[in-house]
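What follows is a single chain, given as structure tokens, in the form predicted alone.
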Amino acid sequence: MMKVELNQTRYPTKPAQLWGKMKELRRWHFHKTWEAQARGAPVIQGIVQSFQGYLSGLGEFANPSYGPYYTMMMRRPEDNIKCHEAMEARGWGRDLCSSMRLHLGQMFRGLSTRGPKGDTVIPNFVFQYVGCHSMGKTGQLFTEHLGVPYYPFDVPYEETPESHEYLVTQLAEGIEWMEKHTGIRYDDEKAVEGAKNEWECYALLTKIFLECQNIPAPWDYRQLWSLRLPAVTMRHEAAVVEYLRELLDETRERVRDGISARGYEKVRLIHDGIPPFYRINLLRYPAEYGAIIVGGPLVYGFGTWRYLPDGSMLPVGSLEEEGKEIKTREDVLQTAADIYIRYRWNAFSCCVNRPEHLVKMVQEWHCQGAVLHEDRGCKAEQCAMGEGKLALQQAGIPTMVYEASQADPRDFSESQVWDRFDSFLESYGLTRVDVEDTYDGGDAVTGTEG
């Protein structure tokens, strides 16, 4: 362990302001995704957390993702086991995603069609980004036990020419597959409107990842998991752009008045991998040592960045500071490729440059460590930790690993995970604080997103 110099200043603290707002914005999501279909609006399963703009073109429509309980089975390890359970009398093994275990467990319980009211609500259509061979086979799995239509369709990670132009052809040829199976006709001008939220979010939520470089950071990581979610669910939506907006100048005036997440920053770190979303506040836990996990790829993901071969990562900014414009299908499409091929989880879904660019975001983000969850299922999300993790360590930066999956309690073990937090952090010299120097800065829930 490199010597590090703790930082025992106490800072202010206080709860977000906007802490409220966003709970308001889910709410209401949540109502439009279920009451949608009875106003005649499509419902589209998947995971649509991409290509948000680009569906605006249909109109209002509902994304039920694969089922409506998965937030609810992280508070009740009960139910969520029962799905897993049911994949694996099935004949699927562990191995597979634990997260596209539970909503194929939730779909073969006849729970990802049941409304909270109890009412049965069929998709018009699947519509799935192949991010992993488990969401595509997912999908299918879907599609085929609900006897509804699939439009798949890939990504590709590296930016070319030739990649774009496949991309953007791919969603062309989508235009008109909905059309086909929905009878909607789409609305370039709705699409152009979606399209151009869904930059400003982007652009925005990238800002207040920035902010976070700033000592004491704002937020910490498990703060902004619950704070971008709005971003994550509807960035097609203006009033999500506004959420975010005043989000901004909340944070922005945190720094300017010394505002901490947690109150002390002795030690700053960087989480690598998906969180267990089952025990997500994991990422707090430093905190009763005065430690903070002030972020990390997955989180800064949902922010736009030119990745630099040197592993820097450069803000994308707003279509105005872009000198962008949107203004016709074409564009949306277009956009739609940048985001998604030049601007987005490229460097963190593959082995080109990983290493560098978590060694450059500990050092920008000013921190003195990272924490690396070696996730049991996701394959995409493993891809170059192990390189990632010696490029720290030649480095100079302390680093510890712990195993357990996203989304299937039964991998967490309770004595290692914690055993292991606890000498981490002690072998900084940190000792745990008062109770009430772990302030939460407004984000008292337990077990949950949000």
Given for the second form:
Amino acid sequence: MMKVELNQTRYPTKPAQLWGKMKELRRWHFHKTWEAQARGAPVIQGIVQSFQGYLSGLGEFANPSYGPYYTMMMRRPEDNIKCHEAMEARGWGRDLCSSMRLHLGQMFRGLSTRGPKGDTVIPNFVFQYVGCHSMGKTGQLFTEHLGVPYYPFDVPYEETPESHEYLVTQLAEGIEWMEKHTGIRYDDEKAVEGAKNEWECYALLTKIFLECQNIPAPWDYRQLWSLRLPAVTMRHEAAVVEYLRELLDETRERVRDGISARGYEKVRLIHDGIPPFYRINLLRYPAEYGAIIVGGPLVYGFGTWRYLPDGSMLPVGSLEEEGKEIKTREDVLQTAADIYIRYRWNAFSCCVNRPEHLVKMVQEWHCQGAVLHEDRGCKAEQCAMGEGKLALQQAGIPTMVYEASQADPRDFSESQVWDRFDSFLESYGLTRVDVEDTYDGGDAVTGTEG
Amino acid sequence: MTGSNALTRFKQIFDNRHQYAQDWKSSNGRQVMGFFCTYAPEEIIYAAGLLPVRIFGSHQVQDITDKHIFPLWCPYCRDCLYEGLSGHYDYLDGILNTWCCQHIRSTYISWWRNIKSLSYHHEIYWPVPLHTEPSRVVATKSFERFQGTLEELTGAPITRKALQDATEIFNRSRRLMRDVYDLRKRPHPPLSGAQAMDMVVASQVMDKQEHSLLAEQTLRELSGAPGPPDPGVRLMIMGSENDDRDLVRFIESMGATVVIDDHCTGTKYLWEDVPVGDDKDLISAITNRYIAKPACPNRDVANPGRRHPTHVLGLARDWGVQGVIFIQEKFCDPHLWDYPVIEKTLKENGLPTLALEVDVTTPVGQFRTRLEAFLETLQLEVA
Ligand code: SF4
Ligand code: SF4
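Given the form predicted alone, corresponding form predicted in complex with the partner chain:
Now the full complex is given, and it begins with the chain already shown.
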């Protein structure tokens, strides 16, 4: 095990100036989502939250994932559990992905289509990329239940000439399919605009994540999880590009001024796996010991990177920096394939070199340990995680694993998880410190975006 | 159980499958390729001169895989890893995974990362959903790329003639096994479910030509055989990967005969042939067979067009099934997603079901009571 020199510096901290703007954008998204259909815009269900540039060829569209209440369910465990029970009563067991069970449970309880004012919003169609077994099946069950059309499509985990072409073809066919099912003519100009914004959002996020390599880190995982939200749901919008430009400026100012996320970073950690959203503040638990979780594969995966076989991640720049142009529908489709096969950390691309990436991430983000979430139901985001743990251990990097799930609070054993965290943090020689948090950031969680 | 020399031989070979493959390797002087999933295009491997051998677990309790694959993953995939890590497959020259399920993909990754004796590993990209034109195109190209890697491995091109021969050999093997399966439609099936499973799992580790000779012998031995006077309740088994012949024997020992299955170790392996004729592009024909065969739940995601429940119902009807046992590997989410939908279809069609969750070993005592109750209900319904 590596010898860890504790960094005893107490850094200044400061609330995020853009916190309010992030919340404003979230509200905007919420209204857009639930008022869209009244304006004649299509409502697209599915864990999409990707391909927004491509979808913006439809003009205004709403994507409420699989319903509006996922986040709320994380704050209301009793309601959450009722959804899981609704699934179990129909025969679907607890070993399935908890997020998808939660979505489907809401569907069976009639919540997925219930708008915030009690109105019913039936999606025009479900558009689901099959990032894992559970996504494909969830879309299928939704459409069977709601009686709406389904477009499942595939994002290959591996880049080959044929896989790139395959995604492009599926997306091209998807345009015809969407036109048929919505009666809306796909507008190439709007798609080009959306695709450019999407690209820029990714590039800006990537730059923000890179700044977190600094000591002290300007943001930790928990803060990034919230701050990136507008870019998860609306990365095709110019307003979000603007927001991220401001966020990058603020991030760089914090780096320049030595502003830290949590005040102390005696030990810097990464977190791998999808965090338990109903205990999202687990991501800042180490702050109680003066340690921080700087980031991890999932959150940094919301940027675009060139993933090298040795585990390194090289940032993908803006359109201008990359000398890239998006002008036509074909460019939109090719760009989407570039992003989602080559540059995004999609559910599978990470598997084969996951161990190398984990080790490099710890090293390049100047961390001294890793926390891994063994999620009971998700088999996509943790494929080869065991090998990752081994690689970390072989590199002398202290590692802890906790068992839970991302969306079923019944899978979280309070005493076991916190005990494990305490022993892990104490093993560095850390003791609890009295750190005043910079801001809570506690209410913004979102579902699985893949 | 009917006495048949050929069926006994299948069991012996599967029980000694590592020895069989090593003997084959030394007597033929050729390489052996392990594969994990029945979407593996074995015809191409065989045409390259290699023996394709499906990797199975050992049903042993073990604790060496936990550091590679967490315990909340399907026992079968951990069991297959155990077999690899413990050196039982050290004779393999390479391994192939056709991407179907994340669990077995994890096993594949752990294999090549940790088993140093392998000189080759390859993963075939296998698309979802499977029945679209773009998927067919990418699947064909994935098979073609695999063919190229095999040619590099052996240093020799795979000729059209070799592919054609291999295709015929595999089609013949599947046809013969389906003929044996047809015997199970009889009111008094001349072979048990466990024996049928011996035959099919043996076919996944044997040279198909040798297997077909034994399958023909089986047909000769069984075609006039009367079968047991009271076969008991006619059951179908289905669900996750299942090569647990002891479990099937146990089920059958309680007054039942398993007459048909829907497992990737059974019918899913031998249904559908490569549609050869004047087809110029054999790789494309081979791809079409793997697309057409009964789908793994992961590949059955369309709406409309869900295929699995209708297919299962068809099997149950054709083989005169009275009840269905769903064998679910713990944590096997692909099959868990489909189970409630299939159960509903079967129930609506008057077919009772029983779900058994299995691990590497079978909790016989626990299952006995549930099986007894299930079979009793079925007997009452028949009476
Ligand atoms: S990737 Fe994991 S969390 Fe996301 S849908 Fe698939 S199983 Fe669920
Ligand atoms: S389909 Fe099920 S049994 Fe087969 S490898 Fe996957 S999880 Fe295991």
